[in-house]
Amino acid sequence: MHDQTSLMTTISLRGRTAIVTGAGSGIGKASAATLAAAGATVYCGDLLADTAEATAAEIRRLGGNAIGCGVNIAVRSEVNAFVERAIADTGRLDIVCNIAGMMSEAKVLDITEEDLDQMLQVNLKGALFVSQAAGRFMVDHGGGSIINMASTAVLAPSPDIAVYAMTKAALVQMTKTMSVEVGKYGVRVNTIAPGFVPTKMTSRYYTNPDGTEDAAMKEMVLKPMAKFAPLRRVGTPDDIAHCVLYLASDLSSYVTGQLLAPNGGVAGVS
């Protein structure tokens, strides 16, 4: 049974090292900030070094420990260097969050090979490369938590995003298989499948050609999304980051190979 002190210790990530890909914005940024607030030293990876460092700088301003790193997760050598830097700097690696991803839209009959290859490179191979590099260290050093970001698209079909859903479904299966293979070494591997969350990825529905948001269109998009959810709202990056914290911390020490679906109840009624 927990008392207040032991419960806070179980949640705490103090002294641990985490890497987060896609940390430049949205769910990745929120997750990096949340892990840092819980005490972890966070290596914020993003395709653009400037956005990665901007997230890290904001975390440091709030009193956390963070380092920004530019990394293209589709390139194995860059992934290895990113993971090796975190290990070299801190001597450990406890938490990995594979959040970087990309979206494209096309009907199944119109999917091009180029689009398929690009999505596989980022959404699947990138997460695999990170999981391999980090997982080898974790297996050799007594454990860790790998958290992969999927989507509610793996639970219910949606038109025009087949390639995205395919890559995320493959990521879910990779997670389950890896969890079986590394569990005996104390490494946990889980997936989060968020519902609709307004982020840079989803804002394409209400973004003007000049990059600004169309407020009226945003309301038109978000209002039915909220109405469809039993909780009557869309998600926020922090909602998903809280799930990341749960899977990163010792609160989930008996949880592996699972898919956590914070989506306001949408999948339950679809």
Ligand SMILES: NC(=O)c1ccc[n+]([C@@H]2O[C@H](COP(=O)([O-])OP(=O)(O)OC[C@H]3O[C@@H](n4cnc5c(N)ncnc54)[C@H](O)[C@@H]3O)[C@@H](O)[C@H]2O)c1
Second form
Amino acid sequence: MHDQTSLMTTISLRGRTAIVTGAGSGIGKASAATLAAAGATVYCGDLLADTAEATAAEIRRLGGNAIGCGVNIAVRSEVNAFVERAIADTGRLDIVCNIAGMMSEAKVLDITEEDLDQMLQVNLKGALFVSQAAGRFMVDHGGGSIINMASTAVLAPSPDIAVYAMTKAALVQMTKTMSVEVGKYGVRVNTIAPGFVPTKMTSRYYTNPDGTEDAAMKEMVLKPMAKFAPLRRVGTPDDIAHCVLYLASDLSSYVTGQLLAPNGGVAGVS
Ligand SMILES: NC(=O)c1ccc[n+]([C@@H]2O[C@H](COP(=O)([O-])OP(=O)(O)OC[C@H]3O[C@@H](n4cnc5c(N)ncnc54)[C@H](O)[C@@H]3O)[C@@H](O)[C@H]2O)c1
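What would the structure be for the form predicted together with this ligand, rather than the form predicted on its own?
Then the entire complex follows, led off by the chain already shown.
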């Protein structure tokens, strides 16, 4: 049975090392900040190095430990250097959050090979490269937690984002398969499938051709989504970051191969 101190210790990530991809924006940024607030040293990686450094600087300003790194997860050598840096600096790697991702729009009948290749390269192969580099260390060093960011698109098919949904479904399968392979080494692997969260990625639905956000269009898009959701709202990056914290911490030490779906209730897990 927990007392307050032992429960806080179970949630705490003090002394642990985490890497977060896609940390320059949205869900990745919120997750990096939350892991750091729980005590982890967080390596914030992003394709846009300046945004990764900005997230790390903000975390440090708030009293946390974070390092910003430019990394293109689609390039294996860059991934290896990113993972190796975190290990070389701290001597450990406990938490990996594969959050970097991209979205494209296409119906199945219209998918181009170029789009398919690019999306597979980032959303699937990128997460695989990170999981391999980090997973090998975790297997040899007593365990860890790997968290992959999928999407509600794998639970409730929606039109026009076919390639995106296909890559995220493959990521869920990668999670399940890896979890049964590495569980005996104390490595846990889980997926989070968020519902709609307004971020840079989703702003495409309410952005003017000149790149500015259209407030009226944004309300038109978000209002019906909130109305349709059982919890009557869309998500926030922190909603998803809290799930990341659960899966990263010892609170979830008996949880692996699972899909956690913070989505306001719009789609159940089948
Ligand atoms: N926002 C949502 O509604 C939503 C819903 C379900 C799932 N997701 C998933 O959550 C994750 C984060 O999405 P977000 O909404 O915060 O998007 P975002 O666009 O705000 O952030 C994505 C980040 O990933 C980075 N990135 C893209 N390609 C990269 C690469 N090759 N290497 C390294 N970094 C790269 C981008 O620079 C960006 O900073 C994505 O995997 C997305 O598919 C988002």
